[in-house]
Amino acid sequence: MSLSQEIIEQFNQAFKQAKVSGEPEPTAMVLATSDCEGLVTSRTVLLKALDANGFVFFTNTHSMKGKQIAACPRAAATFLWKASSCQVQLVGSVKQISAEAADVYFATRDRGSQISAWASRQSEPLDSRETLLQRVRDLERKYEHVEVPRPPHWTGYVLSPESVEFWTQREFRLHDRFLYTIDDGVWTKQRLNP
């Protein structure tokens, strides 16, 4: 399944017009999942890439959402710009991204960063913040003079819609939505009321 370049262009011009209007995080989507037997989560999670497969997002498959994601292949996910008065939310399937590309990915960020996926046992209980703040220094000193690699635990995924909402603001709420959906390969846009 592929995303639709229409689709694609039209986030991408929403996008830019969220970071135009000021908005402080424009990258920001709360992505929900499921454990597949009624629980379902959310969370704010970082979009750090969108292609004909989907939106890619970064995270620790130890974490509730890998966990729910491994149980569960589906999410849904939502882009609030309130500056730009502006909603896009997506729902699909979803799926790691290759080990390579997630190195690639990994790669770019700062140390810090680096040695905090390592340090973070996340979702997990924690005792207190310097056992934390221990752990980091542990890994600095381990990686002191070399690169730090990519956890095995920490990887991207990609959530692959199968359909796409644009929504946006309009006087005495008669807000504009359109909705794309695809069947067969083939993507619809539909208006829908407000």
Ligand SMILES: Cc1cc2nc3c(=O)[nH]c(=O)nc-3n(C[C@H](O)[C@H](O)[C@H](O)COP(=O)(O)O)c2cc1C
Contents of the next structure:
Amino acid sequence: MSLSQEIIEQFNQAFKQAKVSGEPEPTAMVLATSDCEGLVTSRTVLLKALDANGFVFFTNTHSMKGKQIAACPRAAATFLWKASSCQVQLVGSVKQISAEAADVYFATRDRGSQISAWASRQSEPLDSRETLLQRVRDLERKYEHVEVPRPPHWTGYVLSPESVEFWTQREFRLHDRFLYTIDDGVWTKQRLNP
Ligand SMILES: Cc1cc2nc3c(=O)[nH]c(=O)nc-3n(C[C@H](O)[C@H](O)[C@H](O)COP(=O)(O)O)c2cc1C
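Having seen the form predicted on its own, could you now give me the structure of the form predicted together with this ligand?
Below is the entire complex, every chain and molecule, led by the chain shown above.
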């Protein structure tokens, strides 16, 4: 399912407004995932791309979120832009982007982040910070003078929304809420009570 141009434009406009209003981390979204038993977890990830396919973020496939997405490929995400009094909520399906696209993005990351993608066994217990730093030193030696390849367990995911809601604060809690939903490939927009 692909996003309509209207939704993308609406999002880009609200994102720009958040940025000019001084939002410190406008790409940050709280991503909720769940397993098959209904255990829901959430955490912040950064939005790295947006097109008609949806909202792209990068992470470790072995992490809690990675495991939950593998078991139940659906998610919700919320952007809170306090500086511009706006919130955007997404609900939809999630899938991995292509290995080629993940390689392209990984290559743009600074070397320290590339090494840390190998060093961190994300979401697993870690006995000490020194263990992690030792792994980093070992990896720096391993990849000295060569490009760091993308770890196979580190990739991008695209959240393809089936609903997108824009919330804007108004006085006396009479906020504006506009919900876009898709049915049979057709997006419709409706206003919701605040
Ligand atoms: C502002 C902010 C941005 C973050 N961005 C990412 C991200 O893009 N990808 C990621 O894997 N973790 C990111 N994290 C860390 C996650 O919130 C989380 O700790 C980590 O992904 C492990 O989550 P999980 O154990 O629920 O899978 C970010 C944290 C913060 C506070």
